[in-house]
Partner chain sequence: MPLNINIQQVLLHMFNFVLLFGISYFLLYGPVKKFMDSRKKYYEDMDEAARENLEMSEKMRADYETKLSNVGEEIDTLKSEAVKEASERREEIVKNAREEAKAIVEEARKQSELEHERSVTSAKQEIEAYVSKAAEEIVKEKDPYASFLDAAKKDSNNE
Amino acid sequence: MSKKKKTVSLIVFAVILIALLAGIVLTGHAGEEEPIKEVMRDAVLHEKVKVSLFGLFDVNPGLISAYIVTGIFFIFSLITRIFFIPRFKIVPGKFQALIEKAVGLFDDLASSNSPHRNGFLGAYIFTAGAYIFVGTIFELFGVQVPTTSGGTISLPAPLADINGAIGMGVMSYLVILSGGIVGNKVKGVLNTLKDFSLPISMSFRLFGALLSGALVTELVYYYMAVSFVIPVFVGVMFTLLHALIQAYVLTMLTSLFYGEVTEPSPKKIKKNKHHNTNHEVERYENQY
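Show the structure of the chain whose sequence appears above, on its own, in the form predicted on its own.
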């Protein structure tokens, strides 16, 4: 690199650094108007900040986020089904390859953890994983909505609301229970019910992981020395990591437990193997 380019680079870096320092000083202390205790409490419970739902009810912002993310999925699925899937080819294009890669990833996860019954499981964990990932990324867009108190709020991730996390955990547990009923009847139900704490652990794992990122970002914003630039980096990194990790963790746990409750008993497996052996002998005898 020439001396001229080095000089230009140093000047640009110095200008950016001065601009950042000026921004830090001019933004002031973010926590002067509201104590940090109140900020953290409202981030968890949403007691003060409510959003009106069609003028009928005052609800948590996470519910509005859930409706918007669900609508995004519905519209995207409808457009993909009508305009793209009929044009899929043997040699896939970029969009087709991306869709097939995503579907194949969750199908492989389902078949590897539940080899005996995985058709519906693959569809569910694909939906759940995509919802967790997109729902978590959604908060990065900073969609502003008016609150009932007269201000505005940036919509959080749907699962940062404890009700949304509980709903996802209970839904996953019901899917596991349905697999046990279809696969092993009463025994499958008993195997599922013995893990009665599973929906609680799934719910609080989602809620705690996603909320931790929001709380860390709130703490960073609260202090003047780091309230101008660092929160952007911290918020993006925490959000991306939680989106990937939590989508993988929930889909992995769901497929593992689903595979356990749908696994046939040893007697049934032995009987099926004996039946297959007799069938092969009969076929061999018929050939010769």
Given for the second form:
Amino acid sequence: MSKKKKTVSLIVFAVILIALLAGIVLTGHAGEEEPIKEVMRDAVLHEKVKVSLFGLFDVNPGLISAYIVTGIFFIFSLITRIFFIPRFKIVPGKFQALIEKAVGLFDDLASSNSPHRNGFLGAYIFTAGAYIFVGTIFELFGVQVPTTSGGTISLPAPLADINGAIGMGVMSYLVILSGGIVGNKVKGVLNTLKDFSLPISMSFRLFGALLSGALVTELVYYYMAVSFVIPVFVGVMFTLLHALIQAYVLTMLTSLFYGEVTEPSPKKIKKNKHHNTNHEVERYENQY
Amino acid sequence: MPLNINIQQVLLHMFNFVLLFGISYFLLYGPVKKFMDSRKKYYEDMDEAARENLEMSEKMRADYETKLSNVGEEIDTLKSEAVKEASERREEIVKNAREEAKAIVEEARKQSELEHERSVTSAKQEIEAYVSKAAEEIVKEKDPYASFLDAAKKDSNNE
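Could you drop in the structure for the form predicted in complex with the partner chain? We only have the form predicted on its own so far.
Then the entire complex follows, led off by the chain already shown.
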């Protein structure tokens, strides 16, 4: 490309950008129609903006996000199961290595934090981790859906909806409780109930973390002066990082608590240890 | 409810999550985990087999080394055994030969003695026959002395 052509291209590029900026400034004042207080309140509570779920219920947009994420996950899993898993090799290719890495990561997390009864836990935290990660990333795509009031809304992360976060927290608590029941019977249940604040803390941690991203992004977009370039960084900071951090935090907490309640009581361990020691002595005596 | 918490929506979220768990477990996590476990087992078996082979070869090496270190001694033992055996065999052969020779000589001696006795007996019998014949002749003739001389003369002529 010659120098002259380069200069012309740069000028055209700059003119287009300036024209667009002028257009943005001159066309309407959409932000002022709805005060910031209202925008923030609605982003948190979703009191006004509702979306119809299959025409059955009017629900928060987060729930629609949740079902779409499940749909995406279902299609991905089905394709992987039919076309890729049967062709898995001993020495993995790139895609196989990625899938195995994800499964191995959560499996290791489960087995390292909960040495007893971690088969189910691995599957649970894999699902939870994938759901939080994909759900949070999903926010970045800005999928638009019609609202019941006639407008459209960009779908948020499923867990930025308080109902979704509570659902997730309660599910995790129930999984921990079930681990306690299976592992330690009544003692396990008591151990789990001792941490009665767990579902609340888990739910609100998720909700707060994911909502903060949505709120900051909303704020940045509300004021036009900061709605250029900055949202890229804000989006990365509050969406990508939260996707990773929250997926890790929830799965780690769930596996830690699960490990705690499924751990056999010291009395049982002592008994087993004693039993093992006797066995060792017998073996030693038989040997010599 | 405060904060727009809606139990129905919480349940809908939970329903969605359980659905997602089922999909994940049966279509993705379960099969991948199964594959990973089978591969792990494959490598563990391979590792176990390699360890067993190594142990076996180490044992064999130690056996061969021991054998190799003892082979000089073994050769010396075998050699001395062979020498001893050969010497015993030689002595036995010589002994047998001597005994055989002795037996032959003894047999020959016995034979000669027997032959000697037989010839002496035969000569005695012959002499007796001559004597008795001569006696008969003497008895028959007038002059026994002359008859004897004639008879002797006759015999010498015949010879």
